[in-house]
Amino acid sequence: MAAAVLLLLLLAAAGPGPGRADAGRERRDALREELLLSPLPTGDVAATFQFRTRWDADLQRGAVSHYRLFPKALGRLVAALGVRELHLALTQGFWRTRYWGQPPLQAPAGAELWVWFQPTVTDVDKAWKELSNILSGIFCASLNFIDSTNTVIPTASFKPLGLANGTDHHLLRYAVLPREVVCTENLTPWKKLLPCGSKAGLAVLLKAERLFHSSYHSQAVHIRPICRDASCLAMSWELRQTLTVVFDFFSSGQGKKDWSLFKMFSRTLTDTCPLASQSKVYVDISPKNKEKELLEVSPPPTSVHEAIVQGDRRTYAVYDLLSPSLFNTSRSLNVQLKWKRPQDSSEMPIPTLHAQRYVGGYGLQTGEICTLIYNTHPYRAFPVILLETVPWYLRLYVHTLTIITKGKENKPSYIHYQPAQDRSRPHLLEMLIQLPANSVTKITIQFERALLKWTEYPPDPNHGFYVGSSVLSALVPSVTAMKDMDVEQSPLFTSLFPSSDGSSYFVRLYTEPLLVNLPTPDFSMPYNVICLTCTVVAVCYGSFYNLLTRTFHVEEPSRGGLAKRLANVIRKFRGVPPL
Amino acid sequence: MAAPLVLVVLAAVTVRAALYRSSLAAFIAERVEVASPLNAWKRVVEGLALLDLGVSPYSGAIFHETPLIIYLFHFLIEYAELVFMITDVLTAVALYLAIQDFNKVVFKKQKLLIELDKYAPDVAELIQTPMEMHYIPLKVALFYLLNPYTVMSCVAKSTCAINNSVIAFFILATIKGSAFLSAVFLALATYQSLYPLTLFAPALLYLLQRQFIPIKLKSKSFWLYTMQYASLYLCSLVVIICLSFFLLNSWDFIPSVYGFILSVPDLTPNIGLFWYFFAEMFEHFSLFFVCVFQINVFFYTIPLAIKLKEHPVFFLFVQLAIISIFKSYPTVGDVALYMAFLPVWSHLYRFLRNIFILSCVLIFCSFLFPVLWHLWIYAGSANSNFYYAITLTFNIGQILLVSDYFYAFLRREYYLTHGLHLTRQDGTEAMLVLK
C-alpha cells in the first residue's frame, strides 16, 4: 500500500503535464481579474483593470516548460535573460493628481520601463539591450529606443517590489521615453497575454476604439517573484497586467456625470473567464461628504466592502461575476452608476502630496527647471524621494540647484548626481527632501540649451525635445489612522506596493514631462556650410601661401600675356596702336 | 615710464570694478562670444560643486578646466573678481616688460645692422627711432588693459585670461632669455589650453638668436641648445601633468580637457568656425574635417618658422593670431592677446593695405554678434545662418588682418635691403609684386 502510494507521488512528480496539474488538488497557477470602477472628484470616471496571473513555479531554473496561464513570450524572457522583476507601463496622458486624487498605480507619459537584474547576471547592459529590444517586438513599443543616453541606474527611488534578497542597485535599470505614443498596435499584444485573450471576462470591455477616446489611458506589466506562502519557503511569480483609463463624462454627457458600463465601453459583461479563479467589479461608493448616499448603483452588488486605501476609507459595492446568482436575473451585467442630486464640485479633496513642474526662463539659451511639491498634511511632514533624469542636451548646472520651503532654504538630505556625458548617458539627479507639514517646496535647477548636430534632431525639431517626468516616491503619512488587513480582499493594488505600518502609505508620483525646445541649425544647409567654412580656411591658406612662399620682385614690364597679344593681333588688323 | 603704466593700470582696474558691480556683468557672463564651454566661469563654479557633491568633476560633459585651475579656484573662489583682475593686470605688466626688453633688442640690431651696412642707402625712414618706440611697451599694455574684449573677458570671468597670462609670461620670459622658465610656461600654456604648443618654435628661434647660435641644420651646437629647450619643455610638461594626475588621483581629465579640445562635441555657437561646420556635417566625413580643421591650426608653424626664423617675435604675433582664429573655442579673449600686439608693428602701418576696413569689419562683426545672437536666440525671428554669417565676416577680418600684416612686414624687409625707391631696368618708378 504504501509502495503505491510512494509511487504515484513519484508518476505525479516526474511528469507534471497538464492533465495531472489540472487532476492535481490544487493549481499551480491562478489567474485573478478584477476592475475598479471610481468615480473621480472632477467627474471623470477612472477604469482600472487588473489581471493578475500566480505561479507557483521557479522560472529561473530553466526547468519550465509548459506554460498554462502565464505566458510563454514573457516567462521565456524572464528566465533566458535573469529578470528579477520587471515594470513596463505604456501610457497616453497625464493622470493630473490634484484634481484626481492619489491614482491606484500611477505612470509617467510615454513607456517607462524599470528591471531588477538577478545577480547572477554578469553583463546587466547587454542584458538591458536585449530585454528592451524584444519587449519592443512584443509590444510594438519603441523600446527598442532606449540605450544609454536615456538609461539610468537610480540609487533610492526604485527599490524591488516583490522579494528581493539584496538591493544592489547596480542591477537595476530604469528608462523613460516620453515621446513614445501608445495606441491600439501596443493594446493588442497586451490582451493577447490575458489567458482569455479578449474573448471572455472583463477583458471583453478592452475595446479599443472605447479605450483610445479618453482623457488617460495607462497599461502595464509587472512580473515579480512574491512568497508562495506565509512562511515564505518557496517563491511564485507574478504577473500583473494593468489597465486605468480615465472617461471624461461631465463634457461629453451634457453635464451628467451618470455612467454605466455600456456608455463607458460600449460593451457589457456577459460571461466570466473559465480560467479565472476570481472575477470581480468594484465600484467606489465612498460618501464624499458626511452627507450619505449620494449615488445609487445598480444592479444591487453582490456585497458591499469596506477598506483603507491610500490613507482613505473607501466603500466598494462589489459583484462577483463567479457568484451564480448574477447573472440569473438577467444576461449581462450593465453596472450603472446614477448621481441622486447634482454634486456641488466645489469642495474637492486635495491629495496629501502632489506636484507640478514646468520650464521657466525664455529665449533658446538657457532655461530653468521648477517643480513645485505640495505636503498638504496639516500637521505631519514627510521625506520624499525625487528623481529627475534629464536628456544632455540640457545640460544641468547643478551648482544653480535651489530648494525653497516657506521662503527658506530646504537642504537635502541625500543627493547623488550623476552629470550627463554628451551623446551618451543622461543627467540623474536624486535628493531625498524633507516636506514640511502644510507646505508647497520650490526646487529649481537652470540648463542651458545644447545646439546640436544636425542629424541628431529628430524630424519636427521645433516641436521640441521631451523631457521625462520626474518620479516622486514617498511614504505618505495617512489622515485616517490604518489598519492591517487582509490585502487579498481589498481591491486591487495595495499589495503591490508594501505599506510598511498602519500609519503610513506608498506613492509614487509623476509629473509632467517638459517639451523644450533647443536651438536649431538650418537644415537646409550643410552643403553650403562647408562649402563656405573651407572657403574661409582656403583665405587663409591662400593668403599664408603667397606670403610663404612668394618674394618680392621689382615688376618689370612685360610682353602681356596671351589676352595682350591677341589683342594686339585684333588691333593691328584694325589698324589702331597696340596696348 | 612707470607713471603712466600705473595710470593704464588703475584705469583698468576701476572700468572692470564699475562693470563687475553694475548689472551688465550677468549678461557678459553669459554672452557665447566671451564665454567658450572650455572656459566659461559658470562650468568652473559646476566644476567645484561637483567635488562638493563628491561626483568628480570630470565625470560630465560640463567641466572641461584643468586641475590646476581647481585647485586654484577651491581656495580663491571668493576672490575671483580680485583674481580675474590681478591676472589681466598681470599679463599686462608682463607684456609691457617683454616688449620694452624686445625694443631694446630691435634697437641694438638696428644699429649693428646700418654699422655693417646691411641696410639700403635711402631707407632712413623706415629704421625705427627710439622716439617712436619709447611709447610701444605702454600702448601695448594700454591696448591690452583696456581693449573692450579684454575688459568683457574679465568682467565674464573666462578663465581665457588665465591663459594669457601664462602665455605672457612665457613671452616675458623668453625675451629675458630665460630658457628654463620659458618651457615651464610654456608647457603651463600648453597644458591649459593645448595650442601654445606651437609656440614652441618661434620661442625656440628667439632663444638661438640670442645666444647667437646660428640656425643650421647641420650645426652641432643648434641641435644641442633645441634638444635642452624641447627636454625642459618636456619635463616641466610631465611634472604639470603628473601633478594634476596626483591632486585629482585620476587622469579623467586628459580626455575630458584635451579629448574634449580636439574632439569638439561641444557645438555651442562661439566666435570660431567649428561650430556650425560641425553641426551641419554629415556623420561620416566628421572625424575627417576634425582632423584636417586641427591640422590646419599646427600646419603653419614650419612654413612660417623656416620664412620668419630671423623675426621670432612676429612669427609668435602670426603664430597666436593663427590660433585664436583656429582653435575650436575660441573667445574674444584670445582674440586680444594678439591684439595687444599691433603696437608693437606700428612701423608697419605705411604698408598695410586696407587695415580701415578691417578694422571697420571688425568693429561692426563685434556689434553685430550680440544683435544677431538675439535674433535667433530670444526673438526667434532669424535663424543659426544669421550668426554664422557673422562669425565668418569676423573670421575673415581676422585672417585678412593678420596677412596683411605679414605682407607689410615682408614688404618692409624688402625694403630695408633694397632700398625704398626701386627702379625699373629702364629706370622708370617699380612697382613691387609677389612672385
Second form
Amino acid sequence: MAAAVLLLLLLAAAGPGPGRADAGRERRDALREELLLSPLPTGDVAATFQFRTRWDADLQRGAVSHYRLFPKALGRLVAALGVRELHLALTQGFWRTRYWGQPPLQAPAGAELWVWFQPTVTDVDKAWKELSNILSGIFCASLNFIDSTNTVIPTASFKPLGLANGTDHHLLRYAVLPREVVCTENLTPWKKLLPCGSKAGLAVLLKAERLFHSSYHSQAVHIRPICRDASCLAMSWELRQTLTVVFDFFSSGQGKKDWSLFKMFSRTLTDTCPLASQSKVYVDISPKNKEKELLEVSPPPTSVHEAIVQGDRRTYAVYDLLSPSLFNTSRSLNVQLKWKRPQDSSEMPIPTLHAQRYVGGYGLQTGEICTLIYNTHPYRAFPVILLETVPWYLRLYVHTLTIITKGKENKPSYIHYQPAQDRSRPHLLEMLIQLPANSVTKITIQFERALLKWTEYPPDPNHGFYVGSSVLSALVPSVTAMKDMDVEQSPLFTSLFPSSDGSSYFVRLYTEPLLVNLPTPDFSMPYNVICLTCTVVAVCYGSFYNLLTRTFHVEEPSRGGLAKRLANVIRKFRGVPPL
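What does the same protein look like in the form predicted on its own, given that the last one was the form predicted in complex with its partner chain?
No partners, no molecules, just the chain.
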C-alpha cells in the first residue's frame, strides 16, 4: 500500500509528459442542429435540416487522435489528402426557383463535388481521384465515375467559402454527375455521420420513406475552415450537414395547404440530442396575403425572430427544444399551421435572379444550347458569373456564341474557354456578364454531335445523354439593408454564405440539366445478323461436315433364312420354281 501511494506521488510530481500535455489540451467541439420550415407560394412546404459541428482542432497537422463529435472518417480524410474545403451534394429533383423562390441551399440534380486542396499537395489530380473513390465508399454513391472527362478547373466560380489564404484555382476541382440517382442507401451513411445518428434530436424526423416521397430532395456535406473568434488568430473546422426536402401537400391534401410535422414526417419531436448545445425549429410565418397578417402556428412558439434573408425581411416562429417549458405541457412537439381562410393564397413573388436552359435545333447532327437569365430588379444592374460545362461529345462552335440583352449585343467583361479533348476532358466556358435592370439575357451557342464508338454507349442509349447544369454566381442587390450579425448567434440558414456588405447578398443558382440525343446505331441489327449467320453456318457447315465424315457400306443380298429354305424345298417337290 505504501509503495502504491509513493508511486502516485512520484507521477504527480513528474507532471504530464509530452503526450499527456497534448491529450490534456482542451479541444472544444460543439453541435448545433436546426430545422427551417418554409411555406412556399405554390402550396408546397420546404423543410431544411442543418447540423453544424464545430471543432477547435488542427486537422492538417495530423495531431488529432481522438474524435468526439466530428466524424473520424471525414477527419482522417481531410488530414490525409490535404483537403482545405469539401462540398458534396446528392440531389433528386430540381428546385424550381421561378415558383419556389430562392432556396437556402441549392444544388444541381445528381451528384456535385467540388474541393479546394492545400498548397502542400503536389499531385492534385491524384488526390482528387483518391478523394472521389473514398467518398464513393462512404456515401454509397457512384462518385468513382468521376474522372478527367467530367472534371474541370474553374477560374472565377466556386471561390472558397471558408478561411482561405490564397485562391490559386489550380488547387480547385469541380465535377458533376447529372445521371446519379439518390436513394435510401445514400441517406443511411449520411445519417450515421451525425453525433446522435437518427435516434434523438431533429434527426428522428429523417424517415426515408417520407423524405423520398417528395418533389425535391437534396442532402449535402460541407467541410471548411473558419475563424475561431472575431480576432481570427486561430482556426476551427466546421462540418455542416444539410438536407432539404419539398413536400407537395396542396395536391395530395385535397386542395388544402394545412400541414404539420406528423403529416410530413409521420413522426413528432419527443426529445433532444444530448450532445447538442443548440436545437431549434424555425417556422417562416411572414405575411403571405395582402393584409400582411402573420401566419399562426400551434403550439405557441417560445420566441419570434426577425431577420433579413436574401434581401427580404422575414419573421420566424422559434421553438427552442432545449427550453424546459417546451415539453412541460406535452411529451412531443407537433408544429402545425392552418390557414385562416380558404381563400388565403400566397402572392407569387418573382425572384430577382433566376434562369432557365434548354436545347434548340432539330435533327441529330447539330443543335443549340440556349440559356435565359432574368434580372427582375426594377432599377439595379449587377454582374453574374456563368459557368458552362459541356461534355466532349458535344463539339461547341465558339464563334457562334451570342449574348443578347434587350435586342442588343452584350459583350462579357471576362471570358475563359478551355476546349475539350476527345475522351479526355470536357468544355469549360466561364463568362462575366452584366445584367441590366429589368432585363432578360439570352445566351446561345451551337454544337455538333459526335459519333461515339459502339462500346461507349450506355445500356439505354435511346434515353439520351445528360449535360450538367449551368452555374450562376452573383452578388444580388438587396432591397432592404442588412446588418452584420455574429455567425455564432445567427441562425444556420443565414450563415453559410455571409454577405460582404449590407447592400447585397451572394446567390448561387443552377439551371436544369439537359438531355441530349446522339446519333445511335441500331443495336438490334447485330443481333439479327448474329442469328442469321449462325443459322446459315449451322445448316451449311452441318451438311458439308456430314458429307465429309459419313461412311458408305455396300450390303450384299442375304440368301434368306430357315423359312425361305423350307419354302424352296416344298416348291421343289411341287415342281414350282424356287423363290
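Definition used throughout: the rigid core is the maximal C-alpha set that superposes within 1.5 Å between two forms. Positions refer to the first chain, counted from 1. Predicted, not measured: the structure shown is a model, and the values here were computed from it.
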| query | finding |
| --- | --- |
| P519 C-alpha shift between the two forms of 2 Å or more, rigid core reference | no |
